[in-house]
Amino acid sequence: MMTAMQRVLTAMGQQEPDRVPLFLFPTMHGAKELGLSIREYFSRAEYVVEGQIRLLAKYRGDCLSAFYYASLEVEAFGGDTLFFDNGPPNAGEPIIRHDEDIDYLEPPRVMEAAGLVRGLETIRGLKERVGDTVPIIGVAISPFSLPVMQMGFDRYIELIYEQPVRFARLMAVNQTFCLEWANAQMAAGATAICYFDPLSSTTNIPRELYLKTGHRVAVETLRQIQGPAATHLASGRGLGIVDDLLATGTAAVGVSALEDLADWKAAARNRFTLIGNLNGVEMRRWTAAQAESEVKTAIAKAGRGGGFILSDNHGEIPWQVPDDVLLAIRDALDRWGRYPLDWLE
């Protein structure tokens, strides 16, 4: 039997491992395992390490996630985080309240941001526990998508269209920060970086604008990350920019539940790995039979020949998804994900 690392590397090499790899990202479920609130859970690296290790044993997935919550990066810029009892923490008030603030914005230093230091401690703690047997996934929000939290979606879109000089400066600041953060995670022991870039999805902006903005930023950023990177559009559509995404140098792409995995498999043509695309929102209401059907369908559409990792479509399992659904996903993978996929004949 392969280790999780061997399984993932084989699949990403466009070969068939012993079974389809499974990436589960129940980032908040570790709090349930430890009997802590979400806020308490994310307050100490050792809690997240222990939570992730317990979830790995419970669901028998093929990766560990060092992700806390998206606004952790906004905290580094001086922003606040709002915590909830039953959902992911969200960013508080924008740190860029006036467009002129961009003129004076400076990239924060990773080692001076308490939240990011906890993230690095988490990666080191996970690495001590699993060594090179299980991939550890770090996360860095793209310089292009981070401003949605820094200044708000509407004002940011206006900035892109109306103030190219300030947009360029904001990208420069964010890129400096993104690279320091991503490379610090790699140095701490991460196996790869998830480049979280939802704004680049065609769900949010047209391809023509993406090519002038987010695509250029991604090309410049990914080539400077000191390790492999996978692009995640966080439930957004990406079929219309498949070749553009490949041109950024990404090794994998997270696929939306809004699009067909078979279409993505045909478009990928063994050039990069697909990650997805189970619907995390609908997952809250699945029966065991529905979970099995969804897993079987995903494998049938994208499993042949490797190059596929089964996962949810957003990169984070909602708090409300019950354990029995996640265990049913795992059981279904054992039943239908073993190579060779003879049942497809």
Contents of the next structure:
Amino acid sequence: MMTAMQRVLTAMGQQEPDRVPLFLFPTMHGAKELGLSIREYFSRAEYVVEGQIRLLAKYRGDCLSAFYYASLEVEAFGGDTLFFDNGPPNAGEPIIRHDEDIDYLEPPRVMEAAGLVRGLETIRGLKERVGDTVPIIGVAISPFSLPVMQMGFDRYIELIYEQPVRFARLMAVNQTFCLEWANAQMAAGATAICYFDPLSSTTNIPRELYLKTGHRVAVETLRQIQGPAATHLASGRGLGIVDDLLATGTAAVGVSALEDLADWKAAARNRFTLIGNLNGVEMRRWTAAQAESEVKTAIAKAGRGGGFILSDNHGEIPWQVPDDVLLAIRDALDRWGRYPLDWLE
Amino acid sequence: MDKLALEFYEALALLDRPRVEALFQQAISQKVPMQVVEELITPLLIRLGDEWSAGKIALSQIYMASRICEDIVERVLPAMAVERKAYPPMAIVVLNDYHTLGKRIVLSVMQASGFDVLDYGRMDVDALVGRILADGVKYLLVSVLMLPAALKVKTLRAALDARGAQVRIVVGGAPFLFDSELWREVGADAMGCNAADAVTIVQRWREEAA
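Got the form predicted on its own; any chance of the form predicted together with its partner chain too?
Following is the full complex, with the preceding chain placed first.
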């Protein structure tokens, strides 16, 4: 039997491993395992390490995630985080309150940001526990998508359209920060970086604008990340920019539940790996039979020839998804995900 | 109006504000402003909304287009204009967090379509119920991005029912798009798949009440 690392690397090499790899990202469920609130859970690296290790054993997935929550990066810029009892922490008030603030914005240093240091400790702790047997996924918000939290989505859209000079400066600051953060995670032991870039999705901006903005930023950024990167559009559509995404140098793409995995498989042509696309919101109320049906459908559409990792469509399993569903997904994978996929013939 | 509507649509899709403004001026030289809003602006915003739902255009285009329309309509139909008062009091809100883009777009589309909508910003359930009762709001538009905020609508519905408030709730946002049964689960009266759906839902409610 392959290790999780061998399985994932084989799939990403566009070959068929022993079974379809599973990337579950139950980032908050570790708090349940440890009997902690979500806020307490994310307050110490050892909690997240222990939570991730327990979830790995429980759901038998093929990766560990060092992701805390998106606004951890905004905290580094001096922002606040709002914690909730039943969902992911969110960014508080924007740190860029006036457009002019961008003119004076400086990239924070990773080692001076307590939250990011905790993230690095988490990666080191996970690496000590699993060595090279299980991939450890680090996460960096793309320089292009981070401003949604830094200044608010509406003002940021206006900035993109109306203030190209300030937009360029903001990208430069964010890129410096993103590279230091991503490369620090690689140095701490991450196997790959999930380049979280929802704004680049065609759900959010048109392709023509993406090519002039998020695409350029991604090309420059991914080239300088010292390891493989997977791009996640966080439930946003991406079929209209498949070749553009590939041109950024990404090794994999997270696929939305709003799009058909079969269309993605045809478009990818084994040039990069697909990650997805189980519907995390619906998953909350799936029966075991539904879970099996969804897993089977996803594998049928994208499993052949490798290049596919079963996952949810957002990169984070909602807090409300019960254990039974996640275990049913795993059981279904055992039943239908073993290569060769003879049942498809 | 058909040729004008086509030109207006093309200008709006290109976010060509001067051209949009010139075409709007041309339209109101021929008809009263509210008629232009109902016959020209609202159908185009609904069309853009449908195109977003179908994945043909992006959210940034909807946002910028709706802001342009909101601006030009505001000039001829200010917030307190008599023409805007034909509907029961209505308000829009974001529950709890700072994901306000959806609300901003819906508000722009509603304002550009001639509605008078109270903007409650972001509020928690308790404060929101008090405000709804004080303002006599009959239609409430709730925008969410995160699943926990969507589930909070259930608490809101229960709190309004407990106070005997007759309020119809329309919800919209990502969780509802990804789970088509969620709006019923949380006790909403309707769900909008895009910003312009809010217009058609509110219009339908008024027709039902007539």
